[in-house]
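Just one chain follows, in the form predicted on its own, and it is written as structure tokens.
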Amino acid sequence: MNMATDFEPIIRLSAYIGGGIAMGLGAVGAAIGEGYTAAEANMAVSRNPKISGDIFKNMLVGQAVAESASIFALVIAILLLFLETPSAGELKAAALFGAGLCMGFGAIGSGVGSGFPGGNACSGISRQPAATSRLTTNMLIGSAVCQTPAIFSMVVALMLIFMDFGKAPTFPTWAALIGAGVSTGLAAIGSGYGGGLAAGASCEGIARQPESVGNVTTIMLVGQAVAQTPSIFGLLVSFVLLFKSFPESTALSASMALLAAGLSTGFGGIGPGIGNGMAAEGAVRWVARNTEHAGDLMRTMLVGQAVSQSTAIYAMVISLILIFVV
């Protein structure tokens, strides 16, 4: 019996569990985001029934974008369930399980976040029918940015599925592979949700003052860009865990250090992502009411986001210490 056959049951078990986690968690965020969009659409139709057709179309478009995160999860789940790994070693089991965790967690924030611009655009159309095209365009831009963390998660999941780890030592590499999955997956939650807060406020602001669309969109994109950085930190730590060679060590502490590195940046990115989104949400909402002070609002937003971001940096520093020093 060859090596691949020896570990085949464990590999398939990990793949099946990973696929279930990927799709199970991946369904959570998109469903919530789509439900929020539908709820706001119903409220908008009640407010202005004469344009129910436009509201309905915008609702479907917004829901389609929010659905993207769960489609990413579906792709990863199908790969995990049906992809053949004939030459895989025992590390492939950890990699496939990590891929499922990465995509499952990574789809939550993007799915929920994309629902905010969709719902607020529907509400805005009911108040400003003449600004429908502006609101739809802004919704699509904001929602697309919200999907970035889910895309990061899918990239890491695909790397875990298709990379060859056959020459790496089992201990502690197995922990590095799972740590890589949770680092990007968990960090994506906050960035996806926070980006949605900024995008939702932009639709609300344009509905309040359509002429402010330029300032509102600019501040939205800047705020969303900063809100994405915790997920970028998670992606960076994942790359280090995936590509760094670790000396063989059967000591439990070595494996736990690498797993903890992924958990540190992963969990450490959730709060800063949401906090940065809250700061952007406030700036975007109020610039529509006070466009002449857009510069002051952006400056305040960026300083506030920088302070909120510091905790994600602390988490990444600890992760790097766990990888390179401990």
Given for the second form:
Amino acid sequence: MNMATDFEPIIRLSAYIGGGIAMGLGAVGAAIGEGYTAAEANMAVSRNPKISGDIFKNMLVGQAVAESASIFALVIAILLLFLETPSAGELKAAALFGAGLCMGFGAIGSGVGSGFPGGNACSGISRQPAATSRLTTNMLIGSAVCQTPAIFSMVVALMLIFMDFGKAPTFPTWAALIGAGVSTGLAAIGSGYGGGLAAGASCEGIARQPESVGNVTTIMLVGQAVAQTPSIFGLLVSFVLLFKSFPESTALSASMALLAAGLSTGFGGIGPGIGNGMAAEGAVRWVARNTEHAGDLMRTMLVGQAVSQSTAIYAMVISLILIFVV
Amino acid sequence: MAIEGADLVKAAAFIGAGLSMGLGAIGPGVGEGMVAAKACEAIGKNPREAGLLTRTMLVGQAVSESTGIYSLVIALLLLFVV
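For comparison with the form predicted on its own, would you give the structure of this protein in the form predicted in complex with its partner chain?
Okay, now the whole complex, with that chain kicking things off.
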């Protein structure tokens, strides 16, 4: 194996490609989300120009939170570009590429989603200036929860960058590392976007009925928590792929099973995450309009979300079969 | 590493299973969420019919779920039968 000790060029190659993917895809979500916030802020200022200062302040705070997803991507991209990897094995190349995929995909949903509470809080302030501080607080809580899928992605990306894979067999561990990145990254898209839908509806609802703030914030948090579960499934599959040791096998099928495990939970989390967010959006919006029936609405929301969640669970089951059974 | 025919077929079946279940889960997830959102809206407008609306929501979601179950069946067929 002496001839194959110098893996530095291939590691640099995949680190650069990974860094490009991380920042390129990572910029998509935050830019769209902040654009939505700014568009709503403009509408709000035209509706109520007298409080344009408050609206402007709220817009900037909301955009700053939405920006954090792409700042995570920037951090990972800079690490991938400039981190030295002395004496790392060839598996590091797969790990760094996986880290880039994970952070790039993972920042999309959170960036777009955080834009909704920001925008709806701005238009709420123009309608109901007395509720400004409640709206800003609720916006911050809601958009902070939206960031969790991006934070999961950053955690997995950092683990892929800094963990030592020196002793693991190259085949099929390379596929496990890329699968780990894809699983958390893709699954974060739906959860981030869905959490944003719920948070946006809660800001709109509080502006409509400021005294409903307690009920609205509670049901928003419950709905967002359920909407996060697909990204937690993604994180779980990533951890299994990162920490399980796989027996050496040069068969293509052994590698492809691990890559497919990541793809299944990753793609499978997108739909349920968005769907759970839609269900929470509907429930939050109508709790604000009809506070007495918050109990009925919460129950229907949870039942609907549970059904919507089922396909994410199927996807996780297929992933676990691919990892542990076949 | 030498790739043999049987190995290649198995590899393709695994990737197919992962993509089948992964992509197949997107539609039902979004669709069922829409159903639940509209059910919540309808209960907000007309809370007395909450029971009927929840039942209708569940029937609609069950139909929407079917494509997800097709994906699951195809994935399991690819993993264990083909």
